Structures are given as structure tokens and as C-alpha cells.
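Next comes just one chain, in C-alpha cells: the form predicted on its own.
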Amino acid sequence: MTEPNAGLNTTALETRAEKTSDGYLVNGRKIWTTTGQEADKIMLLARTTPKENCKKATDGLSIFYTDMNRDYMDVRIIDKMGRKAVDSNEVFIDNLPVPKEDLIGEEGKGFYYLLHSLNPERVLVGMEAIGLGMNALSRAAQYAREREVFGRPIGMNQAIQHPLAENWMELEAAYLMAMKAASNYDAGLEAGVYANAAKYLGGEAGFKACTQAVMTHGGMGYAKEFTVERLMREVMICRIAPVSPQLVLCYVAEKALGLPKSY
């Protein structure tokens, strides 16, 4: 879905799928494509009707599930600060032939199909951040119990205790919000506000806990030996993607509080 010149504005994507006698011909660029080095299939969002010919900007986008034919694709890996377990890539697509049977659902309705995946994705990312934060907090608390300075464990000092206690409360609260969002989604109830809130609260609480874990370890927090520096790198993506904290705040202000749309 993501493109270099579109980012969060999905309706501005430039990848085109033009009809042929037996399917489509796709040209364009994608970025942050996961496992592109390994995959033999790709789920691809492309514009099948020019934006200027659509009543709404969200119309005219279609989803394809097709072969990742490298004869027509140049897949370049992106070296990242974290999330090393899977590769992320930039994909250049040049005249990729796509059979018509690889179209998912109805042509031009791809954006609306995508909406069904956005809420669970936000819950998932929020929970990822919470898990990272809990792991970091556990490591920080253990270190604070064991590390002695001036003849006493550093965990006796309230300057160490209080931030870690805050981390625990914030992570637990974010977890409950994520469970609320997941429960609403499973029950077919309104989940958008809660899912966005879960992503925001999880991302912020996880980042804060991972950062505090590094600080609790002092100089050793900067050493790879104690893992917390890695957790701080890993949790960053949960704040950045799939939607920025600022856009979540805008969405919640509009949908939960009835304030005017600002974007």
C-alpha cells in the first residue's frame, strides 16, 4: 500500500493498473514492503481509475493478490534501525502483467476493503509496543533490585522506583484499552476510536518504558549485553507506523469529541 510520494495519504498513490485484454499491466513504486526478499506473492494496491475521473478520491483503487514476478520488479532491501527479524523493501514495478483473476473483490473498491484491516492492525501494533515495554520494564526492575551503588540497591531510590511504577501503570492501562478495542471489533461494534487509542497509548507507554529501562541501567543501558537498547530501537516503529501519534489525536478529537476535522 505505502508509496514514497503518498505515505499516509493512500488516495494519492501513483501506482497504476491499466486494463489489458487478459488482465492488467501495473507500473509504479512501493516502499516498506515486508519480506520482499523472500515472498513469491504480493498483495498490491493500485489505481485502476484515474483520480480525476472518480467522484471521490477513495474510489478507483483496486487490490490484487498476484505473483511477485521479479522479471518485472526490482526489490531493494531497506536497512533499518530495528525490526531485523523481517526484511523491508522498496519495490519498483515495471509493466508487471497481472491476470484478471488476481483482482480481489470488485474493481475500484480496494480502499474500502482495506478499511476492514486497519482497526485490528492498530490493536496489534499497540499490543506489540505494550509487550516490548513490559519486557523492558521487567529487565529494568530486575537490574534495579540487583545493582548496588553506595552500598544499597538502586531500586531503593525513589528516583528509580517512581518512573518504573508509572511505566507499569501506563502499560497496564494501555493493555486494557487494547482489550476493549479487540472486544468491540470481535463483537462487530464500533472499534475505530478504541483501536486508534490502543495504538497511541501502547506506542507511547511502550516507548516510555523502553527509554526508562535504558536510563535505569545507566551506562550499561547503552551496551548490547543488557538488551534494553535493542528494545528501545524496536519500539520506535510502533509510534511511527501504521499511523502517526498526531493523526491518531486528530481522529480521536473528531470521532470521540465531535471536533471539526483538521486534516
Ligand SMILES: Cc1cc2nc3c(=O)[nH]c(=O)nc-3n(C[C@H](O)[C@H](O)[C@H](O)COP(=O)(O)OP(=O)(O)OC[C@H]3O[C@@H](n4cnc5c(N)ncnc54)[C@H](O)[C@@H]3O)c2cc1C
The other form holds:
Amino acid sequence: MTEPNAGLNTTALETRAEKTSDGYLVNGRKIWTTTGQEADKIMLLARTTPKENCKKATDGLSIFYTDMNRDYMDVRIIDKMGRKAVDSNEVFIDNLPVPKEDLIGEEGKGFYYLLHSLNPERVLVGMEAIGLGMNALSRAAQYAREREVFGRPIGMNQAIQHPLAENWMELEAAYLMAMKAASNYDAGLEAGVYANAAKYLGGEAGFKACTQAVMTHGGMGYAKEFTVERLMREVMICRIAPVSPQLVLCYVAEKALGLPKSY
Ligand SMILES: Cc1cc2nc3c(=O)[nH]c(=O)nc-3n(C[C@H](O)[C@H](O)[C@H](O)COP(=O)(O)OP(=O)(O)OC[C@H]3O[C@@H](n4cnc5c(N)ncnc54)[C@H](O)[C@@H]3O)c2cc1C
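Next, give the form predicted in complex with the named molecule, keeping in mind that what was shown is the form predicted on its own.
Following is the full complex, with the preceding chain placed first.
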């Protein structure tokens, strides 16, 4: 989905799929394509009708599930701060032939198909951040119980206890929001605002808990041996992707509070 000039504003994407006698010819550039080094297939969102010929910007986009044919694609790995278990890539696509049977559903409806998967993904990423935060918090609490400074455990100090207690409450609250979003989605009820709220609250609470865990460990928080520095790096992506905190706030303001769309 994501391109150098189209991240949060998906409909601005510039990759084109032009019709040929037996399918499509794709040209364009993608970024942050996950597992591009390993994949045999790619799920690709491309514009099949120019934006200026569409009634709405969300029309005219199509999804393809096609071979990752490296004769027509240059896949370049991005060196990144965390999430090392999967590679992320830039993909340069040059005259990639795509057979017409690799089109998913109807041509031009790709954006609407995509919407169906966005809410569960937000819940999933929110939960990922909550899990990272809870893990960091339990490590911090254990360290606070055991580490003695000035002749007593550091966890006896309220300046150490209170932020951890706050982390616990925020993580639990984010968890409940994620469960509400997931159960609404499963029941076919309105899930958008709750899924976005779960992603936001999970990301923020997770990040705060991971950062606090590093601080609770003092100097050892910076040492790889205690793992919390890794959790802090890993949780960062849950704030950024697939939607940023700012854009969640815009969405919630619009959909939950009826305020004018601001983006
Ligand atoms: C590790 C990683 C893995 C990823 N995996 C995938 C993947 O598998 N597939 C895929 O398609 N994409 C993937 N992405 C892309 C990810 O979804 C985008 O990076 C994300 O949507 C943000 O888009 P952007 O980077 O273009 O940010 P931009 O759109 O350039 O935004 C930059 C900043 O400006 C802010 N901003 C923009 N507009 C407004 C506004 N109106 N009001 C307030 N603030 C605003 C944003 O909130 C953000 O903070 C991945 C990214 C990363 C880092």
C-alpha cells in the first residue's frame, strides 16, 4: 500500500496498473513493503483509473495478488531501528506484467476491500503495544523489588512506584478498549472509532510503560542484557504504523464528536 508520496493519504498513491490485452502492466514505487526479501507473492494496491477521472479519490484503485517477479522489481531492504524479525523494503516496479486473474474482486473497488481489514489491524497493533508494555512493566516491577539503593529496594520509593502504577492502569484501560473494539467488530457493530482508539491508547500506554521500564532500571536499562531497551525500540512502530496518533485523533474528533474533517 504505502508509497514514498502516499502513506497516510492512501488515495494519493501513484503506482499505476494499465490494462493490456490479457491483464495489466504495473509501474511505480512502494515503500515499507514487509518481507519483500522472502516473498514469492505481493498484495499490491495500484491505481487503475486516474484520480481526475474518478468521482471520489477512493474510487479507481485495485488490489492484485500476484507473483513477486524480480525480473521487473528491484527490492531494496531498509535498515531499521527494531522489528528485525521481518524485513522492510523499498520496491521499484518497472513494467510488471500482471495476469487479469490476479485482480482481486472488481476493478476500481480495491480501497473499499481494504477498509474491511483496517479495523482488525488497528486492534491487533494496539494489542501488540499493550503486550510489549505489560512485559516491560513486569520486568520493571521485578527490578524495583530486587534492586537496593541507599539500603532499601528502589520500589519502596513512591517516585518509582507511582509511574509504574499509572502504567498498569493505562495498559489495562487500553486492553479493555481493544476488547470492546474486537467484540464490536466480531458482532458486526460499529468498530472504527473503537479500533482507532484501541490503537492509539495501546500505542501510547505501551510506549510510556516501556520508557518507564528503561528508567526504572537506571543505567542497566540501557544494557541489552535487561531487554527493556529492546522493548522500547519495538513499541515505537506501534505508535507510527499503520496509522499515526495524530490521524487517529483527527478520525475520532470527526466520527465520535461530529467535528469537521480536518485532513
Ligand atoms: C516498520 C514499518 C513497517 C511498515 N509496514 C508496512 C507494510 O507492510 N505495508 C504498507 O503498506 N505500509 C507499511 N508501513 C508504512 C506505514 O503504514 C506508514 O509509515 C504510516 O502509515 C505513516 O505514513 P508516512 O510514513 O507516509 O507518514 P506521513 O504521511 O509522511 O506523515 C508524517 C507525519 O505527519 C503527520 N501528519 C500528516 N498529516 C497530518 C495532519 N493532517 N494532521 C496532523 N498530522 C499529520 C503524521 O501523523 C506523521 O506524524 C510500515 C512502516 C514502518 C515504519
